[in-house]
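Let's start with one chain on its own, the form predicted on its own, as C-alpha cells.
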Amino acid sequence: MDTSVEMMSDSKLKAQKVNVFYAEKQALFDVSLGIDEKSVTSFIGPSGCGKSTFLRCFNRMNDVIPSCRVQGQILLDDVDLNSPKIDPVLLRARVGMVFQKPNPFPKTVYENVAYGPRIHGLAANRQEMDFIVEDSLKKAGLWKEVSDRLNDQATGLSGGQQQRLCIARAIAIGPDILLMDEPCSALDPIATSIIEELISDLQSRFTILIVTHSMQQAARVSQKTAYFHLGQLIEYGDTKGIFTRPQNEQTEAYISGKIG
C-alpha cells in the first residue's frame, strides 16, 4: 500500500518505500508513509510485523544491528537520514527513544537526566544543568515525586518512575522526534494510565511515534495509527476511521480479533 501522494506533503517524517532486511531475510516491504508534526503517530500489528524494525529506522538504530540493511528514504524535514553525511550520534539528539523496559543508567536521578546535556554540551555551568534537570522532569511529570531524590540511585525508583525518567532523559537534549517502543508493555495499569496522559501532554512539544500491543492504548493516545502485517503496511489513516471504519479487509480482521 502507497500512502505517499495523499499523506506526504507537509508532513514532518516521509518514508518512501521503505525496505529492510536482516541478512536475507526481508522483514519490511515497500513501506512508505507521512508523519504529522506534533501529533501521536501508533504502529500497531501482530508480533513480528516489522513495527518495532520500523520504528527504528526513524533514527538508525537499524545500523547496530550487522546484518540489517536498510532501502529507501527516511527523511526528516527532507532531509534524508540514510546520507552518509548524517551522524547517528547527532540524529538520536534530534529522534530519542525510549524502550520496552525501563533502562535508567546506574546513576543518580540527576545524572540520568544529566547525561545527554552533558556529552552535547548543552549546559555552560551547573545552574542552566539544574534547571534543564528540572524542566525535563517537570515535562515528564516526576519532578514532584523525585524533586528530593535527585541524588538517589534511579534503580530505586518504581517501574512507572523509572520508564518517566527514561521519557526525561530522553527529552532533556531537546529532540524533534520521540519514539517509543511499547513503553508500557512492561508496567501495571495504573502506570501505564499516568504514561498515555503524560504522551497526550509532550504531543503539544514533540512529534511522537509508539509502537504499541495494544489497540485500546492505540485508540487513546493516537491521532493515526499505521497497521502492519508481514512486513507491509496494510492500512494507515486517521485513528479513529481505523479503529471504527478499516478500509481493508485484513485491518478490519485484526481489529475484531479475527487475527492475532
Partner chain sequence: MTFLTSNVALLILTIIFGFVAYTLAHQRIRSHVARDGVKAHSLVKYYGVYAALWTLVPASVLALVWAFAADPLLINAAEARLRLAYPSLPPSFLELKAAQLQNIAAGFIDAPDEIMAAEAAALKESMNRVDLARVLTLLTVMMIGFLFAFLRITPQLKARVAFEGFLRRSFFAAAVLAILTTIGIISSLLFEAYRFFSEISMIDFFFGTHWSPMVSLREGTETAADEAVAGSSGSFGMVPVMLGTLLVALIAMLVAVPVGLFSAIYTADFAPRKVRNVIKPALEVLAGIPTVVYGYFAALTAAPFFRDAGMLVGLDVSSQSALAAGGVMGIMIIPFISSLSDDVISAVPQSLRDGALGLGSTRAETMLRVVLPSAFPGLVGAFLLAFSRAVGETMIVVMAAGVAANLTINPLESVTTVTVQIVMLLTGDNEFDSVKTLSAFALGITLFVVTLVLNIAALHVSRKLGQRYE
Second form
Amino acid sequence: MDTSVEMMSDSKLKAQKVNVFYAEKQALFDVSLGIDEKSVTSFIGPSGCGKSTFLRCFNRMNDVIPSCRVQGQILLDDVDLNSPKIDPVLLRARVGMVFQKPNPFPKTVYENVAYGPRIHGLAANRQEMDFIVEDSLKKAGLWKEVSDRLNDQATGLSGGQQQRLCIARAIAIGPDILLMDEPCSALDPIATSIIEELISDLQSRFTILIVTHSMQQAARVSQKTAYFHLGQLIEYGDTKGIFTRPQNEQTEAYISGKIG
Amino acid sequence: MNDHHEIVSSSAGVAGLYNAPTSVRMAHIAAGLKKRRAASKRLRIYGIAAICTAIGFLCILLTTIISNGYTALQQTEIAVTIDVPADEIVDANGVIDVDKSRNYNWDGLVKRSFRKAFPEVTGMLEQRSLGELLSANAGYDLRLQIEAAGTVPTGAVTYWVKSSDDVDMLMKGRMDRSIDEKKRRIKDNQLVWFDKIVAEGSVRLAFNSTFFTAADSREPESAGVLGAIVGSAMALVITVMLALPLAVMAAVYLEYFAPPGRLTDFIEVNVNNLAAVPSIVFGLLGLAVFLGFFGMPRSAPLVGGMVLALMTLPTIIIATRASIRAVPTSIRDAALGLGASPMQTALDHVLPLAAPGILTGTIIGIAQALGETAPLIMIGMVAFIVDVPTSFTDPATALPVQIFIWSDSAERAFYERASLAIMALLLFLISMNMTAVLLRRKFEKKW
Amino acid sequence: MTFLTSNVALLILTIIFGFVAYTLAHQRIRSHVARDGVKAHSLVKYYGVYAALWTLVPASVLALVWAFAADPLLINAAEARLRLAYPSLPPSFLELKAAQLQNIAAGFIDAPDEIMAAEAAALKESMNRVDLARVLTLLTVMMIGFLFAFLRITPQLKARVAFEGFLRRSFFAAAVLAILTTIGIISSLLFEAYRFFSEISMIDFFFGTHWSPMVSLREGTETAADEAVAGSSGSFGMVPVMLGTLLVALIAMLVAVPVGLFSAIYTADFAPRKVRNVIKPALEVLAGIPTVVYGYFAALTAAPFFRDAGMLVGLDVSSQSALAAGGVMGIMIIPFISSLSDDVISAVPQSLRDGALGLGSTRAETMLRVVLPSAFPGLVGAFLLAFSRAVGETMIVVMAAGVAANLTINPLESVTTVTVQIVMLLTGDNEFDSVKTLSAFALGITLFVVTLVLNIAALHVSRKLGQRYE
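Output the form predicted in complex with its partner chain next; the form predicted on its own has already been displayed.
The next block holds the full complex; its first chain is the one shown before.
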C-alpha cells in the first residue's frame, strides 16, 4: 500500500479508495493507484474481477448504468472527476474510450470519425474537418486502407479495421487519455498484432489504460500492470516485475495459469 | 452533411482547435455545452409532453365515458295511483290469470290513472302529450310489477312506473330547458306538468335494473345489455373452443414437426400476415363463406364465434409459439433422452410447462375478440333483437355492436346507455387483462 | 323417435361407442399378450385409443359434412317444387318462400295457404327421413371403423406410432388452416369482385372520380326490379373513397407519429425505470380499448367539439369532419406506434450508445445522431404497420366519418372511407347479388391488397435493420 501511495504523488491520474457498487453488490473494494502520463498501463485479472468496472470510472461511463454507485476519488491533474462540478460530457471529450467489440456507428467511415469533432464543434469549416479526419485516421494507422473508401458504410470494414476506426474516432476529439476495454478480444491474431503495434505508437501522445485478459498482451504493450482479483487490487507495479517476480501468491497463481 | 468527401491529402491547413492545447479545446467545448444541455433538456421535455398527451387523451376518454354514462344506472320513475280492476285479470280462485293479464289493456289503465292527477287537462291532444311523460312501456312495466307481486290489491295503490326517456333526460339535467320549444323534445306544457309532479314528490330516480336484465328495445328505458352480453359470451365460447385447440396444434406443429422448407415458411408468413389483416376483411370472409357458401344462419353467435376464432388464431399461435420456445431445450432433451417420442415430449413435457404462457396469450386474444365490432356487423349481428339468445344459432348481437347501435340512435337517452355499456365492456376487458397479467406474474419462471 | 334422431342422443351414443371401442380393444390386446406371451409394441392404452379413433373420427367427419350438406339439399329440392307451384314468382321471392317453408315445418309460424302447408309437411317428412338415415349411416360408419381397427389389433400393431401419426397430421391440418384462411379471404373476395367487374369496368372502378352506389335509393325508385337497374347505373368510381381513406389515415398518422415516437424516445432512453413501469401499462390500457369506444368518443364528443370550435373561429367544420375521425384514430394508434418504436429503439445495441456517450455526446445527441438513425428502418416499418392499421380501421370512421364520397382533401369537410362504404353497402336489407353489394367486395379486395402491401413493405424494411447489427 505504501509504495502505491508514494508512486501516486506525481501521477497524472490517481484513484483513491475507489469502491463501486451494482445495486447492493460491491464490485470494487478500496482501489487506489496512480497512473503515469504518456505510458501504457494494463489491468489484468480473471473475468469478473472488476477491471472493466474500474476502467469505466475514469470517464464516468458507470453513470450510464442506473444501479451503479461509485465512491472514492479519481483525480485527473488533481481534480476529482466524481465531483458534481465535473460535466461527464466534458470529461469524456478528454478521456476517450475504445470498447470490447468494435462499435462503429452505422454511418460512413468519414462520418464516424467526424462525429466527435462535429458534436463538440471542433472544426470551423470543411477543410478543418477533412484535416481532422485524415490526421486521426493516419494516427490510427487506417488512412492507407480507407482513404478511397471514406464514403462507404463503416460496418462494411473488417473487424480489425472497425476497431482502428473506433480508435480514430476517439482520437479525433484530441483526448489526453485513452481507455481501452479489451480492444482485441473480438479480433483475430493478425488484427490483434496490428492494434498492439498501434498502441505502442500512440503511447507517445496519449496516456493509455488498457484492460486485457491476455497476459501476453499486457506484457507486450504496457509499462505498468495492475492485477485485480474479486474486486481487489492485488498487485501493481512495473510490468516486467509483475511477470518475472510477482510479490503476491495470487498474482503468481494467475500468471502461471493456475487460476483464471 | 452526407455529401461526398474527397480529402485531397495534406491540402488542408492545420486545424486550429484540433491541434490547440487541451485547455483551449476544453474551454471551447465547455462554452458550447450550455446550448447542448438545453437541447437535451428540450428532447426530454418533448418526450414528457408526448407521454402526458397520450395519458391525457386516455383520461379525457375515460372521464367523458364515465360522466356520460354513470347516470344510466338510474332511471326516472313516476308515481301513479292506480286502482287495478281485479276482476279483469284474476280467475275464479282469485289468482292472476296469465292469459287474461296478457290481454288486458295495461297501457290504457296507467294512462287513465295518470290523467286523473291532472283534471285540468282535457283536450285530446293535450291528454296525449301528458301520457307521453310516461314510458311507452309503462303498462308492461306495471303488469310485471303486479304479476311479480302475485296478487291484485283492492283499491287505489301508488305504483312507480318508468317515465319516458325524454323525461328521464330532463330529470337528469341532460336536456336544456332554455332552447327554443320547437327544437326541444319536451314541450312547454309538458314542462309545466313535469314541474308539478316533481313538486308533489311523484318523481324519483331509481336503480335501473332493467339495464342488466333486458335485451335491446326501441324504448331506451326498456333497453338492456343482457342480450348483448349473452350474445358476446356465446360467440366467445365458440371462439375459445375453436381457436385455442387449433392454435396450440398449429403452434406445436410449427415448433416441433414442421420440416424446414417452403411450405413451413409459407405457413409462417400467412400466420404473421393474418395477424395484421383488417378485422373487417374477416367479416367479409365470414359473410361470403360461412353465410353465402355454407348457408349458415345470419346474426348467429355460432358464426360470429367462428369469424372471431379465425381472427384471433394468429395471435394465439404467436403467443403459444413464444411460450413453447421459452421452455428450455434441456427439458426437451431430457425427455427425448429418456426415450420419449417427439410427440410425447411435446404433449407430456413441454406443453404443460408452456401452459401459463398459452393461457395468457389466449386471454389477450379473447379480450381482443370481445372488443371487436366490424366483423360481427358484417355477418349481421347488428340486427335489432329484443330477446336474450338461448342457443348458438339464435339471432343475437354482441356487447360492442350494441354500443355501436345505441351510439347511432337518435334518442339522447341511448347515448347514456351506450356509455354505461362501454363501462361494462371495459370492465370485462380490464378484468381479463388483469387475469392475464397476474397469471404471467404467478407463473413467470426464470429457467 | 325424434329424440332418437336428435343431436343429443347421437352425441351420447357416440361417446358410448367410443368408450366401448376403447374397452374392447384394450381387452383384446391384453388377451393377445397373455395368450401369445409376446410383448405388445406399444402401451396397451394406445390400442384402445387406436380403436376409439377409428370408430369416431370417420363418423365425425361424415357428420360434419352431413350437417352442411343435407339441409341445403332438401331446401333446394323444396324450392324447386315451389317454383312449379308458383310459376309466376321472381327468384328472390321464391327464396323468401323457401325460408318461410322452413319456419312452417319447424312449427314457428302457421302456413298461409294450402300449398305451403302441404309443402311444409312434405319437407318435414323428408327431413325426418333424412335424420333417421343420418343416424343409421353414422352408426354403420362407426361399426365399420371399429371392426376395421379391432381386427387389426395384434401385439405387432404399432398403435402408438399410428396414433402419433394421426396427431401429427391433425396438427399439420391446424397449421395449414392459416393458409386456408388466406386462400378463403382472397378467393371469396376475388370471386365476388369478379362478378362486380363483369358489370363495371375496372377502369371506371379504379379511376372513376364519382362514387354513389346508393343513387337508386335517393331517387326513390319503387320496385326491386327498378332498383336493380338503377343500382347498376350508379357510379362506382373509387377515387374519392380511397382519397378519403388516405386523408383520414394521414390525419391519424400526423397525430400518432409525433406523440408515439417522442413517448417511445422518452420511455426507451430517458425515463427512470419507475416512471417507465407506470407509463408502459398506461399505454397498454390505451391500446386495449376497443375501437367502438373510440368511435363513440369520435362521434359524440370529438366531432361536436371540432364543429363548435370551428364555429367560434368562423370556420365551417362538418359535423362528420375527417379531422375528428382522423384525430381520434390517431389517439387509437399512439400506443401502437409507441410500443413498436420502443421495441425498435431498445433493439439498437447498447454498444452504439456507449460509443456515442464515450465520445462525450449528450443523451439527446446520442439519441438523435446515433440511435434514431440506426433505428430508422425499423421505425419506418412501424409507421407503415400503423398506417396499414389506420387504413383498415372501421368502427371509428363508420361512427364519425361521412357516408357521401366527397372528392376533397380538406380535413374540415366530411369524407368517406373504404371501410365505411363496405359496412354501409352490406348492412341493411340489400340483396346479396346486386351490383351495390358486389361493389363492397371489390372495395374489400382493394383494402386487403393495400394493407397486405403495407404489411409486407413494413416487414421488408425492418428486416434490413436486423442485418445491420450482425
